[in-house]
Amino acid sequence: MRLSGRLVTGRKTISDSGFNERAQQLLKVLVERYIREGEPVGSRTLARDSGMDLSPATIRNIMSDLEEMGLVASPHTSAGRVPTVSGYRLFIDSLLTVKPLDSREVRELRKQLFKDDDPKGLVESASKLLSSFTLMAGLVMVPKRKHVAFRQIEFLPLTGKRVLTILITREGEVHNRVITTRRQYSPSELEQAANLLNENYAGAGLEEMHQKLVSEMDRNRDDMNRIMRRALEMAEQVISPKYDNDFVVAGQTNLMNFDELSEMNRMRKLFDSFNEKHELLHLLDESMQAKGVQIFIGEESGYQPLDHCSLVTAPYEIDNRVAGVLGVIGPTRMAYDRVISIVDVTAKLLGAALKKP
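Going by the form predicted alone, give the structure for the sequence I pasted, one chain, nothing else.
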């Protein structure tokens, strides 16, 4: 299994003499203990759990070295230490042993995924399975499609400058989206704009339509007639190569069971991110370029609501083409050895289920 991620270095590098085999073992024990218990780990606990014949003074010195390297930190309320993002990263990249799922769990995943023939149902099932197997939040990107043809578009006025857009594909799928226009349009103006798009672009693939719209707007912006410009500006908000990029999430409320995520303001920002989706979709898009499992720990994601979370993702393929990404969001002290296997296996099974005849 291939893992990829981002390494954040501390003040002292891990190649320094202070980071020897004993330090690695103590860091491994500390991280594993903290993941299980969620409490700062003291020197006495490390001495007992490590099985190494080291004096308390020696352990304290090693912990000081690890702290100087930026791999552990000392909370103000405790004499023990906790892993930092850099500590987790080193643990995952160098010290972690991934536990394969047992055959019973793999059979259960396969059974649940392969019982649904509908792609949307498969995506929803996968997100629920990721959540139930990890007791965290599972999310699955809706598969990207190679070619989706546009059949009809309709604009309906809402309050103010908001417009409900209804887009129907040639396959009969209906997509609704609320857009905000530069000014308020009357129902007759919106009808004119929709008629113009339907007359000129019906039957075109959405990516092709997007390219034509951008080209037309760039070429004719100065002299384009008023109705055409209005229609293209509204369509540009709706139709893009990623119009169908979305993800399904399940088990968000599981995250409330972790003390480090349960603070109200922190939880609100996290739940807002699930609803707004934009930044999470950016991370999932980025993960589509990775080979195998990718892990974002805390602030490595670059997205503030996930500063106290880890995101473990893996791309899934249909006919040897990456079609989407799935993953798990949980606290940074998640059981990576198990979560990585669950995400990796689910990605492979979902790809197989989506391409079955």
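Predicted model only: the values in this text are computed from it and were never measured. Positions refer to the first chain, counted from 1. Rigid core (definition): largest C-alpha set, two forms, superposition within 1.5 Å. First, how it differs from the form predicted in complex with a further copy of the same chain.
Comparing the forms between these two forms on their rigid core, the Cα displacement of residue 265 stays under 2 Å. Superposition on the rigid core between these two forms places the CA atom of residue 192 2 Å or more away from its counterpart. Fitting the two forms on the rigid core leaves the C-alpha of residue 89 displaced by under 2 angstroms between these two forms.
Having seen the form predicted alone, the form predicted in complex with a further copy of the same chain:
If you are looking for partners or other molecules, they are not here, because only the chain is given.
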């Protein structure tokens, strides 16, 4: 039981005392019921529900143990118990039986997803699907291209000293940006510069290009080189991780339906975090390392706006290489058994769909 080391919250530890088969089973029933009903569950209810032929009094004793272990807590003296974060953790790690998505739904997911061809659209529909299947917020990180290979660059003169720079990657992504040059260049000068880059660097990685160009400039610091370098810098900026590290959210407003999040202030922080993206990206990045579905429960994420939420993620792969991660955000009290399957399946489908062409 790999968790035993971690759960030394109260006096008792798990190995220490009464955390036997029975207690586990009761915790399981409790969490399941709480997730279903949303209300603290008391000993009487638990006695009835568990089908274990124990009296409420006995249950109470066990609950007391669980509470001491920090797995459950009661909102106030005379309420039932609710799972704590550790309780959820244990439940998910060792008690939960994941409910495989029924095949009708898988078909539906696939159908919806494979409608779209272009990557941008795919990411968006995946996000929407996650949200509509879970009734929570869906998020999908845009696929990362490990090595951005240069294919072609174009410089088009605009008015004055402004030059439209278009960079095309081997993968067929187009990035463009207007740069302002030091002096005005003629169309033929620009064309020449583009040709130079296109001929010398086709297929190279962007960093590689940058390196070469810098050393080239040391030898030969003419205007042409300077504009090429500038262009490349811009291109790098456009493509750089900072930009390509992005995610798409759908169904944020679904979250407004959950009353555990009903406090405006909490909600606001949550929504702001969707817009800032920064911290959330960090979290997503982290879960991209994981093998399969990963779950952050409540404060586990260490990111305050998510305090009362859980984040369920799964990385998705293109050609057996992790390309990104997707997931859903919802209240800690969510139907994990179902959500996990949905996230899992969607990740696989998205990977396949992105690979397809």
